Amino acid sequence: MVKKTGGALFSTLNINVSSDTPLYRQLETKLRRLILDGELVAKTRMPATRQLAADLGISRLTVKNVYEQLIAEGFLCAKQGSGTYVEPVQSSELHSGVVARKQRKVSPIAALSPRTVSIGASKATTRLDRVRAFRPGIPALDLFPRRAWLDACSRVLRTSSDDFLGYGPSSGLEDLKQAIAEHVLDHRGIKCSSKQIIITSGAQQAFSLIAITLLEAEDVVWMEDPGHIAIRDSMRLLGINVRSVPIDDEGFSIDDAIRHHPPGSALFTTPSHQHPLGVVMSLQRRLSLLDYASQTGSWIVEDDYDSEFHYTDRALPALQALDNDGRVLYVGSFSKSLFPALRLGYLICPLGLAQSFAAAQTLLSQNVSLLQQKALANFMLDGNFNAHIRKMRVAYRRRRDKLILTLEQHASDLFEQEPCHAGMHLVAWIKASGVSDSEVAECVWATGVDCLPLSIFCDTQRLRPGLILGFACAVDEKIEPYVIRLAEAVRHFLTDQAVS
């Protein structure tokens, strides 16, 4: 509820009363800028805080405090018998303020560094904000176990000591580095020490923390190509020459990256279930990624994406754990395996970098909060989190069958579907040439259904335009009516453009 003073002068004084924001502090700043704009001019009575309190509905020692601070602060003046003022404001703020009213009625495009157009054009926030249906990258928050998880979140609260409460060490906190190893032991076969992880707020901080500690700007990365849009774009915002590698059959095509690349700083891949084709890295093309990187002195950076999830045949090993070189930098996330929000991953180096990614931690954005470090670990340790990901394996082939089958029964005249083995989507190829898969996603989402294009992923690689269609989030009863929406939209998408 939006309470707005009358008369002219106090005509966008609006205050919002239903805002988390305390009222006083929208009636201080609000009056603050009307000052320094020049809307409240030098020697302009204020209304008495009885009658400002009465026009928005606020009590009156809210608005004889907000004067009193503006007192303090010089920007009004308190007349004894007469009443409060306007304070006569510097020329130089006074101008800043008018200057910055004028120019936000001007489009500030043209002002803009390549750099800020850069990162307000990627595509690597599309539709965050919203979960629908055949989300990309979603799991199953309809299965997530919240009582588990709040007795985990409580325990931390009841038995903490102060030090939780702090900023903790830089590279996250023992009990959960201990979990974690334990768990990359058990799953992925990877041997390694806690003093070798790093707790990050999820994989792109990971990343983050790679390209500012080991690159220089100019350096060469390969990357995976359709691959991780945030990465790509992350990397060439610092300057770093990326260079797109496609994928065939076995994943990474590593020959294709010699022949016409110039040797790589770092590689980037997905080897567990390649972002988004969804193609498994064989083993021997993950033994030429080791040899390559092992005689050139490269980085391979592993993002373990969606390696939890495989429906067929036992996981291969990470390609960490086949590394005897130290090459291997091993990125891993909680986004997927519990939820989006927690803002937790890890980073997995070798010893001899654990200083300086910790140290880049601090620099970066600190740690992630000790709070949920420790409720996580108290997850992992009581054996909640193996537990829900065996019941998420078992939820996803399900979803995963039922909406290959759904598509098969209602959409098989306009998809052609990629066999899904692992993960949390499958890639459904668009059998109609010519067409604009942003287009048709677009016109999907506009029903209520959500996916993703396959050429956003894309960056010189051209392929046959497809749609990403997550099935983790996909409730299991609304799969079959959200396929037959979603064969609908782009049935009437296609006869629009047939006509058109």
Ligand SMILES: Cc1ncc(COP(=O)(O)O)c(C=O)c1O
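Positions refer to the first chain, counted from 1. Owing to the predicted nature of the structure, the values given are computational and were not obtained by experimental measurement. C-alpha atoms forming the largest set that superposes within 1.5 Å between two forms make up the rigid core. Compared with the form predicted in complex with the ligand:
- Core-superposed comparison between these two forms: the Cα of residue 22 travels 2 Å or more.
- Superposition on the rigid core between these two forms places the CA atom of residue 72 2 Å or more away from its counterpart.
- Relative to the superposed core, residue 116 undergoes a C-alpha shift of no less than 2 Å between these two forms.
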Contents of the next structure:
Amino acid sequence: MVKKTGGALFSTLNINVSSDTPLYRQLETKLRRLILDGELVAKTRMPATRQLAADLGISRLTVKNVYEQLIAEGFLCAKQGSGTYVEPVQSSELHSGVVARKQRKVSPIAALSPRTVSIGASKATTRLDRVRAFRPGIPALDLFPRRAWLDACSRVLRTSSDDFLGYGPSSGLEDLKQAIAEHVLDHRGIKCSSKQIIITSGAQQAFSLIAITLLEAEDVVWMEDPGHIAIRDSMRLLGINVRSVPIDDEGFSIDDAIRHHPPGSALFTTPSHQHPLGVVMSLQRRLSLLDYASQTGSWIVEDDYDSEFHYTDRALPALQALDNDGRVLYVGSFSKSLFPALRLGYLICPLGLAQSFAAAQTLLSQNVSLLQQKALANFMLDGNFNAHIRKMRVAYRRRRDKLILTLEQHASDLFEQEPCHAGMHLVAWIKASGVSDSEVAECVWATGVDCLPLSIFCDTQRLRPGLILGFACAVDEKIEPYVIRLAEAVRHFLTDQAVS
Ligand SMILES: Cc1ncc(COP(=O)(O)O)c(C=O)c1O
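Can you switch from the form predicted alone and show the form predicted in complex with the ligand instead?
So here's everything in the complex, that chain up top.
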């Protein structure tokens, strides 16, 4: 939804509240542009923050933060008791803006199709490049054993034959597949042969491979709602008919799906730690899903993205380990257990599908870097992978406990916490009613603290507002000061809302 300000001077100012570009960044860029283009001239009095916030339908704190930033950059100045004014801009800067504007080519773009527009509006990229507390989904990059990784990488080039500079096998490197087969047997009770494993460029590529290889355009798939945005939107991008399934206390609500949707060719689920609500799927529900898949011949895509991290009992066995009929496609990732930039994941499939998946991998992207695969195999075979996971389980439990405690100490009036027994993030429900969690998140981001609003994970479900807070990447000493900052930002937002 695009919001415009009133009045001629600011009529070009519109803010897209559905965009994944933060509101403050949109406003800051537009005001800077107006000044550089000479449209907002020196000595122009800026609207009061309350006025501009009301015109744009955004929070006053966002406008205040933008003004402060532009004052710091020298584009505006604040005069006590009088208001905020545009500063004179160096003629060279002004000139570059004007010239740039004149030279800008306006290329006629044919009307965009609804599909193009909806892909462009995907929220999957929201703050994907951030790594600081409390960005969900980012592991403890500060604790990654860089030296051991460097050793594993440099050994590849020092000791490997020229074969490692070629394309390599399309399903992935045998050493790595064997190391993964051992890992999933130990950690998830999965008995598989390396022949069932396809190495992918992260879990995301495994989901695309599954869709392209096994599904037809317009097939119905059932997907958790709230759920992983990138899976949902990538399926829609491929023309697949995504139907939303709510989450109850036991996880994926299969009864609801059967009642409300046409049969699904596949269902996507995160049973070991529902993303993002955190529900661990009960054993009974796991068996119901498997039963349904056996009876109907549909596929279950099991996304086991952060199952290495659980803090109470032993994790329940993976769906794949309980499956007797070859209906489960198990997807694992090293983005959480090691680091996202590695871009390595894997798909474990029934043996009869392995050749098709391997061929699809070659057709779509040739292969995953053989050098990275070999480095990871070295790292795992040296015992460094298991050692890292053991250490991270301790560190994440400590960071989780500290986040829970400090939220309790500094923000118990603002949030109600969902119990968190696994994974790398928790859900903090916002107690105040009628607020937009996206706007709350905007205010939090403006203070340098990260988080994601729960609503961006929702498709058709409307849940209470909440923030998803990742604790794994939060350096221990920063947790308390960041929680204090977060609480201040939310209080500020609520006060602002009450006043306006
Ligand atoms: C639910 C879920 N599944 C899988 C992944 C992993 O994706 P990838 O391996 O492509 O980094 C993520 C990453 O954020 C996720 O949130």
